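Next up: just one chain, as C-alpha cells, the form predicted on its own.
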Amino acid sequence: MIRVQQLIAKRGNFTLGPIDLDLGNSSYLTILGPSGSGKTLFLETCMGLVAPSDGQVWLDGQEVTKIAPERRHISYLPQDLALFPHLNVRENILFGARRRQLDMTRVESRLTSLLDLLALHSVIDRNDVATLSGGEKQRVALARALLPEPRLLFLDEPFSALDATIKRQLQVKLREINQQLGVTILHVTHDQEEAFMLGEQIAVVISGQLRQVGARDDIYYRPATLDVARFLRNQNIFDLTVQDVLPDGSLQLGDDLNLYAPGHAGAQRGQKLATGIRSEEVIVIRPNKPIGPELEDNLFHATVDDILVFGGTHTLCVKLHNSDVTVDVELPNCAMRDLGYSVGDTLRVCLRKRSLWTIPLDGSALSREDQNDQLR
C-alpha cells in the first residue's frame, strides 16, 4: 500500500531519516515517539505536504514522490481538525467530496453509512459547528476524511485535546473503522497506551530516526535499542557481562547480578550487554507456593524499599539481597490487596528468563531474527 525508501526530510536544522518502511493494505500503523522526534514531519513528507530532500514514496506500486497531495487519493485528519466555522455540519463533511467533484449519488450513500458508523445523525443538521462537543467535532472531521473513500488515512495526534472518556470511545471507533472499511491508517501519537491499543504495527521514531518497527509484542517486550527501551519506560535495565553461552544458545550473565537470559546471535564470553525486564513481568513468588520449572532460574530474596501507587497498579521497589540492585515490580491492585506488602517486608521475586531482553552495549541494534529468537 505505502512504501518509503531512503526517505530524508529537513526542517530547519532538524533532519529526518533516512527511513525505509513498507506497509500493506488495510494495515494500521501507529508512529510513536517523544515530542520533537520527527513524527509529524514524517507524516507530512509521506503525504506530499513536505518535499523530501531524498528518497521515494510509493502508493499501490506507483511512485508519488513528486505528485501533489490532492492527486494521491489520501485523506488527512490534523490535530486541530480544521473544521470550517462558516459551514454547517453537513457541508463540512461534504467539503472534500465536493472539491474532488465526486459522484454525489455515491457520496450521499456513503454519507448515510458514515452517519451510522460514527453516530452523527443527531448533529448532521446542526448549523454551527461551534456548538458541537469535542467528541462530536472529532467524529465530524473523521467523517469528512473518510467520505471520499481514501486509500490511505493520515492521523496526526487526533485525540490529544480530548478528555479520557471521549478519547477511549473514539479510539475504539477507529479500530472499528479500520476493520469495517479496510482503510489503511498511519497514526502519529506520543501516547504509548493509544499506540499499543490501535496499532497492528508500531514504528518508534526517536531523534529523526526510525529505531524499530514491528508488531506490538516485538516492540513492547523486545526493544531493539536502549533508547527505545527507555522511551517505553523499561525501568529494570542492568549492564551485565556474558559469563557463558549455554548449549541451547541462552546466556549466563554476571557482574552486579547473576542472570540467565535468552541469547542472540554472535554473543561471546566477556561481551557487555544491557539486559532488562518490564516491571509487570517480574514474578512475585507467593509464600509456600510450588515453583514451576520456568521459574527455577533467576530467583532472588528481596526487601520492599518503597511502594508507589498509580491508580490501578502498585509498584514495589525491592532491593535484592546480597546486592545493590533495586528492581521495580508492578502489581495490579487486586494482587496487592491479597499480598498486603508493606515497606520493610521480605519476599521472593523471579526475573523470568523468557521475559528478559538483551541488547549489545556497543550501540548496535538487535536484528529482527534476534528479536524473534528472544520471543520464543
Contents of the next structure:
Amino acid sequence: MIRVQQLIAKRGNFTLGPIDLDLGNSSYLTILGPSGSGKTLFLETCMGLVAPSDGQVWLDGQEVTKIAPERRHISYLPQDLALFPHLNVRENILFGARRRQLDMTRVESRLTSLLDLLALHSVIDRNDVATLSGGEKQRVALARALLPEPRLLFLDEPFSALDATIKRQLQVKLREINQQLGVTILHVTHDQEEAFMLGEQIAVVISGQLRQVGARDDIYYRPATLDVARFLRNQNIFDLTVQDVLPDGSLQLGDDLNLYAPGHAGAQRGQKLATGIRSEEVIVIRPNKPIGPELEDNLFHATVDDILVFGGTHTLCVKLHNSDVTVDVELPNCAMRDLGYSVGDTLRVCLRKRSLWTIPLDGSALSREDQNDQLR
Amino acid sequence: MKQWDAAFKFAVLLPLAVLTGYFLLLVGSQSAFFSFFGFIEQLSRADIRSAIALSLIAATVSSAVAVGIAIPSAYALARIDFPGKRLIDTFIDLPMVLTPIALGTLILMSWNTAIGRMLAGFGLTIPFTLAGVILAQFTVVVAISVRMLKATFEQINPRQEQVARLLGCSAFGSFIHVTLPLARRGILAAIILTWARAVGEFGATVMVAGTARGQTATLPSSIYLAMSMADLPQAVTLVVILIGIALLVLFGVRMVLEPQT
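Having gone through the form predicted on its own, I am curious about the other one (the form predicted in complex with its partner chain); can you provide its structure?
Now the full complex is given, and it begins with the chain already shown.
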C-alpha cells in the first residue's frame, strides 16, 4: 500500500531519516515517538506537503514522490482537526467529495453509513462547527476524512486534546473503522498506551530516525536500541558483560549482577551488553515460599526500599542483597493488597530469562531474527 | 491595594479623556463656521461636486487595484518562503514611512525614465491627469493593504489549507475555497481602510496631479485650495464631508471586524 525508501526530509536544522518503511493494505501502523522526533514531518513528507530532500514514496506500486498532495488520495486528520469554520457541519463533511466531484448518489449512501458509524446524525444539520463538543468535532473531522474513500488515512495526534473517556470511545471507533472500512491507517502519537492499543504494527521514531518497526510484542518486550528501551519506560536496564555463551545459545552475564539472558547472533565472551526487563515482568516471591525449577535462574533476595503509587498500580523499588542494584517491580493494586508489602520487607525477585532483552552496547541494533528468537 | 488600583485606573483614563476632548474640540470648532444652508449651497457648486466625484472615483479605482495586487502579494509573503523575502517585505513598507510628498516626487521622476516615456507613447499620461491621481493614491495605499492582508493570512491556520489540499483541492482551489472565505473579514476591513486612506490622500496627489479645479482637484486638495484663498465656508463644507466619510468608514470597519452578538 505505502512504501517509503531512503526518505530524507529537512526542516530548518532538523533532518528526518533516511527512513525505509513498507505497509500493507488495511494495516494499522502507529508511529510512536517523543515530541519533536519528526513524526509529523514524516507524515507531511508522505502526503506531499513537504518535498523530501531525497528518497521515494510509493503508493499502491506507483511512485508518488513528485505528485501533488491532492492526487495521492490520502486523507489527513491533524492534531487541531482544522475544521473549516466558514462551512456548516454537512458542508465540512462533504468538502472532499465535492472537490473531487464524486458521484453524489454513492456519496450520499456512504455519508449515511458514516453518520451511523460515527453517531453523527444529531449534529449533521448544525450550522456552526464551533458549537460542537470536542468529541463531536473529532468525529466530524473523521467523517470528512473518510467520505472521499481515501487510500490511506493519516492521523496526527488526533486525540491529544480529549478527555480520557471520549478518547477511549474514539480509539475503539477507529479500530472499527480500520476493520469495517478496510482503510489503511498511519497514526502518529506520543501516547504509548494509544500506540499499543491501536497499532497492529508500531514504528518508533526518535531524533528523526526510525529506530524500530514491528508487531506490538516485538516493540514492547524486545526493544532494538537503548533509546527505544528508555522511551518505552523500561525502568530496569543493566550494563553487563558476557561471561559465557552457553551451549543452548543463552548468555551468562556478569558485573554488578549475574544473570542468564537470551542470546543473539555474534554474542561472545567479554562483549558489553545492556539487558533489561519490564517492571511488570518481574516476579516477586515471599522468602519462604517454595518455587518451581523455572524460577530458580536469576532469583535474588531483596529488600523493599520504596513504594510508589500510580493510580491502579504500585511500583516496589527493591534493592538486591549483596549488590547496589535496585529493581522496579510493578504490581496491580489488587496484588499489592494481597501481598501487603511495606518498606523494609524482605522478599525474592525473579528476573525470568525469557522476559529479559539484551542489546549490544557497541551501537549495533539487534536484527529482527534475533528479536524473534528472544521472544520465543 | 485598592487605592493603588484606583490610582492606576485614573492614570490611564485621564490621557484617554484628554484625547477625546481634543478630538471633540477639533470637530466641534467647525460648527462656528458651519451652517446647513451654506453647506447645501456649497454642494451645488460644480467644482465642489467635481472634487467629491473625483475623490470617490479615484479612491474606488486605486483601492480596488491596490487590494487586487495586495491579496496575492500578502499571501505570498505570509505563506511562501523564497530568497530575499525579508528584504522585499521591508521594501514594500517604504510608502508607509516615506512622506507622501516624497512619494509623489518619486512617481513624477519615474515618469521621466524610458519606461515612463514608453507608457506616455501609448497615451498613458500621469502628470496632471486623473490617471495621475489614481497612481498617486495607489502608491500610498498599497503598502497599507499588503500589511493588513498579510496579518490576516498569517492568522489563518495553514493546516486548514493542507487538509483542503488532501481533500482534493489544488493550491489555487484551496486558496479559493478555504483561504479567501476565512480571510473575508480581513479583506473587507482592508478594502474599507484602503479606500478611506485613498479618499484622504493629499501630498502625493498634489505633487503628481496638481490641483486643477474640476480636473484633478480632490476633496483634500480642494480644502487646501479653499484655505489658501481664505474661503472658510467651502473649506468647512469639504471638511464636514470628509468627517462624514471617516465616521462611516470607522463604523463600517467595526461592523466587519467585531463579532456579531
